[in-house]
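First, one chain by itself in structure tokens, the form predicted alone.
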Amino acid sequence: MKDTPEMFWTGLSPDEARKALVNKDKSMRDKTMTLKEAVDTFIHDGDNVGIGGFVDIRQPVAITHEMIRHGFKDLTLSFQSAGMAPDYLGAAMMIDPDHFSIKRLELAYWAHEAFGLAPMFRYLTERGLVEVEDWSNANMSSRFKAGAIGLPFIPTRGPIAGDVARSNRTKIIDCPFTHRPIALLPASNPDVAIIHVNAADKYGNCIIRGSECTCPEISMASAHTIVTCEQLLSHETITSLPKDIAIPFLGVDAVIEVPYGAYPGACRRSYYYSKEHIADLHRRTSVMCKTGSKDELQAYFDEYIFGVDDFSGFLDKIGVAELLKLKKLEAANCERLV
């Protein structure tokens, strides 16, 4: 048996998570609110924040912008593979850690396939500014699955080989049935999940096009879930094809209609990602990493986040031509998939 330190929980413990689910208001009620109201209500200093989406697909960017304007301290970020959402949060900490800070990361991958490792990740980890618990995509997905179904842990084979288990809380035991080694992964139960979806109704029933990216599990594992959607549709429309509902209303606490809420990332069937915008943000961050000067990164945040009241103001600065271009690119991609 592998020696491991005593177990500790980030976010909710399994018992706290079960209690939260039992006590949660499960009535079908109107959960629509402004993004500012949702962030002010459901996110607090020190929370474990579960991030939905995958790399540059359906990243909850609009929510991260509002989180940065609000300002939070000592957050834990939990996700499989993510790009733009932790990019914004990490860059906010690089600019002003007294206004916004991340204490811990539980992740598989923070980068972009087309752009490489996120400069924000390199900056924070190389300087020892954040705790890092390294997992794989399958392991993080399994941890959220355990949290969603109310188990304190889940058995897998993944961490047995290699050195992944050395960098996290995996416990390897002898299986009581096969007597061979089996890895036990602790459940992940974030305090709050932030998720962007294609469509939702006012109660929180959500439709996701393309890969679900473990978003249903993240939502059900978390004490609270904030959802932004490309379209807010009627309950009758959303439930006309019940098999399309990926996240049921039981797992959602706030619903906000935010078109292009994943920009400059992509949202399947809606728009492609902006290579130019992502590259520009990374360039500004790289300048700070190499020179120590935060002027260019600060200028970006002053214009696009602190210089506007909400995400609509951000999109106004981006311009209709850019958004329509990305919509056409995604439409062309979808035609090739048919």
Second form
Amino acid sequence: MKDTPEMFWTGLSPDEARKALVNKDKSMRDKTMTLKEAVDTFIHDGDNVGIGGFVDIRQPVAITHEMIRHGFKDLTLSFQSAGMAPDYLGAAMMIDPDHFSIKRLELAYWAHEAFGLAPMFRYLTERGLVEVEDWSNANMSSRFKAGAIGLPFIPTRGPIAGDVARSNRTKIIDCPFTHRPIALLPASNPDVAIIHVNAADKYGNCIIRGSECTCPEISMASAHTIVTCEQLLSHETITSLPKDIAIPFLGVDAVIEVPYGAYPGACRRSYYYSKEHIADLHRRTSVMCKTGSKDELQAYFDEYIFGVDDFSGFLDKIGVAELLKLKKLEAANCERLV
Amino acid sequence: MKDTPEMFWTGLSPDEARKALVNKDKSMRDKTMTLKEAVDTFIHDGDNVGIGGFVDIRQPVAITHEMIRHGFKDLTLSFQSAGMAPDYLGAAMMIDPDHFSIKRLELAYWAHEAFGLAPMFRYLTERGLVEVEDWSNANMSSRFKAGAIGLPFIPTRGPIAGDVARSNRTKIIDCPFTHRPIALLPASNPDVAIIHVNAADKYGNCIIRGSECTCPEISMASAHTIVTCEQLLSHETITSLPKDIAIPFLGVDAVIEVPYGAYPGACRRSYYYSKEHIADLHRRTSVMCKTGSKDELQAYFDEYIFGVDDFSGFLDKIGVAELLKLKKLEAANCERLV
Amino acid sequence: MTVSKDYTAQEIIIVAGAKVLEDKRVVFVGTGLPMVASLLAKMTHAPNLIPVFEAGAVGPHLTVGLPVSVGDSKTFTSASYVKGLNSAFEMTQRGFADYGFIGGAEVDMYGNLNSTMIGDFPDGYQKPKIRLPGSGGASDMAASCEKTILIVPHDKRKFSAKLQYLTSPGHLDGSKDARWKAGMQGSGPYRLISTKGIFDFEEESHRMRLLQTFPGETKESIQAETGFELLFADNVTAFAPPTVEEVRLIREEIDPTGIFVKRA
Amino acid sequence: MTVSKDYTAQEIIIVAGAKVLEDKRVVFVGTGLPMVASLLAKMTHAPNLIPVFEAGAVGPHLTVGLPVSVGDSKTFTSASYVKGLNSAFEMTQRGFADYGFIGGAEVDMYGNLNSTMIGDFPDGYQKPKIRLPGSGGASDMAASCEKTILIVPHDKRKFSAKLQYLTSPGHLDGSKDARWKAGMQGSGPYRLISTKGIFDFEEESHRMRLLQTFPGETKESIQAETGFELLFADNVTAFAPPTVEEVRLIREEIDPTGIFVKRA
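Now show me the form predicted in complex with the partner chain; what you just gave was the form predicted alone.
Now the full complex is given, and it begins with the chain already shown.
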């Protein structure tokens, strides 16, 4: 019915994704480790990285900081709508592409809603430094879902007409039941998922408050999953309400307790956004976009990422007052005692 | 790749299902009514009825009793695995097909696991009194899911080879991405869903404990949904933990508080199975299968269904001791204070 | 109701957007002005409006303040359902969303929208002149909400004869049943609200048609700032300016800190 | 370990089934004897076995007793995940289930199973001689679990040259890559446990092959009760009878009220 781009798989093909799971140790075992160990073990150059959260909620910020300290080449980033996580990774590429580079983006949206555009996205795309494949939010969410449930594709009634479906690997067929056109979306099975959640046990059973975004789907779709959590709880506490578990231990490979691990983004029940911190990073990035000078952006990275050993070092620089302020704002959002 | 049965839709076609929703009042309004009103308003002769629960857990028994008192003709019953609900409806047809009749079954399984076969199923099928379309549990669950999410079909890697896919409207195509065969299952959009849940508010927001079975999918797929609940709670209480809501008010048309509404089946946190009551109904049905005499089965219906005005009349005949015994057993299953 | 003499272009858009919404309907709310318009509708003629947000919240009462994101924690408190993105879009695909608000950087005469890129598609797709954020959920809402309400600031380049990229499908080429034939659901663009007036799409041609002018605008002034030929309703009327009370609600009750509504 | 002199046909099946299961693996547990076998495995050599039930429970510790149904409340207490049927089957389709137990009223030499009907398919489908319960989740497990373990009581009519209905796909016609070519995942039937012995499926032909005989049986006695020609492993061994402790665990700890395991 139309020319579709040539088919290829990024991350794992459906058959590779199945094989990866068959051969995997699925046992209920202690998966706690340091974030450095997790990033070093489960992320590799060239990987397709599935990013959890949505815009600036529950973005896996601490994991991106550790990835930047580590350095990676030629990553593919897959997400529906994201802000802070690709911001950090994109800015890292802007200041030193030899240390950290993104090859490709499969996405629906990279910006910050009320907090404005992502200058990193404009910088990388308008200079042609990354490949882009545009999808919609429902497209990307469905692609992760297809990957999570072992299907090679999933149908959608979504943006079947227009240029989105022409920018990507969507295939449009005649529905064999209704004989109307329907779009088929190829599954996404990333090599590794990076996810921040509210609580987890050491086996990787995760509780998410507020929107689950597409985190369960990305975790179950990926060959490996790194989870940071606000709170590490006992298995007995986590399973006392089994229906609260959004991601079962089977979908998780590494668990790290990182309070405020999504800061300066928000995490329901724990903290609201730091609009100011986000704006500061964007301002420094915009300077580089406009003047070509990376000094201010480099200074941010030197202070907050390269200048600390881990995310607790970053939080020390942010300071207690800021963190308590955001905690208080979030308690009001939730109308609850903390 | 193979001959597939001719395509037709039972219940609503995908396009009809969409239209039914577009024209529907979706407002948050008081949907409480009597079960008699609900059955009279939302179920009609010839309807495709989607049955919630699984085998003998959370079967909508009270609703089936009211349906039998009302009398219906030529129903299609759609479910994955069910026990007590089709048992009652099937037995009603056995004793008086002029008052109550089933035309067709779309199902994966009708029996009782540890509690044995369903003699009603054997009676109706071995005499050729109902049309049957066999599917698997994942097939039926996926078909309801496709209906719930507005898709005309959903792919599956399930029993693509063998006779199940030859018994039904599955279509097998070459996957346009992997070029391996894949099965496509047509959506199921029943005319009406009958569902029993743990708790609901008057708008129809439902909380389910233990397995959600396929209840959310069936509710969202159907043109109308009748929900009975163990406990009617305030909107504020139900929404104080929004993530516990398994079915939103948008998917519900009638809400009736019916404690023990799944008895003699089980309902997590509330009561365990009554193996004895189930066995008694089966024994009476088996007599009719073997001897042709419907007296014992008729006596059951006369006493427990036609002889009472509503489900509370049935419970009165069951008696307090039995209900308290099953409640106590279930508390032990859940390891919790009641 | 006293007419306000002190309102901004954003505020008249918000008031117009609110008025399009019927009470007791489900509205899929995008970020920004649609949130403010939906809250204003709820506080005025549509107290039982049901908002749905794409991160997954259904029907929150929004008593804890204006969300800054469609995934904001404020959308989950008192919600009647919270799963994730798939659930929100699946419900919409099923037919549960009566209205959806969408915006874009460009719109054409059939209500198609661009929020992806300025430049040459497909040849310049990998190196656009200006890269916009991308579809997000806009193209999904455009495909599957029953009716969509478009919000686009009015200028000649934004109201374009030919989009540089078609992100969110409207009435496509305007031909009969074009959306249906393409495989989509929903009846497509229902209203467009710009900084100059309110438009619908004529039943046969599906072309943009001026219904109401905002204060200070005329058919001619609006056509002059539009990059294609507009249709005009038989009876183009003047849209009443916001009332003092509406402006007060926006500034004092809904967005007191100016998250989306700028004072200037 | 003392060998028991007092065990039933069900009990030796349970012991054999338990022994097939490796520790730390995921087993999709069907109703009946597979539940007892999985619990026995957990209590003996496989304490970290992970049971999955098709109503949706993943990894419960099963400390509140033997479930009577795969949707029994006992499966949810202490579970690590509970959604519904779709989630359980989706996980299996994805590849999370290492083993699945399935049964049937008929099995053929390639491990295909019938649990739907006795009669003439397709002509007599709408009026079968004997109507069985139907697939339930069996055909899904057969298609998508990585390895399946079949449990079928041994008699000549049940071990049939030609199934009257193929519910749960095994090795299909036994040809090379038949399952793969048909579009399924999983390597198919891995073991079959009958009331007479333990079988695998030969690598090339995918035909049923006797590995071990239960006490009192020989190659010949088993072939005599099988409706097709069996293959025999090079070294057919005798399966050790259940131990006193295994029988005690089954009767006293796992199924004290005889839900699935009959005393006779």
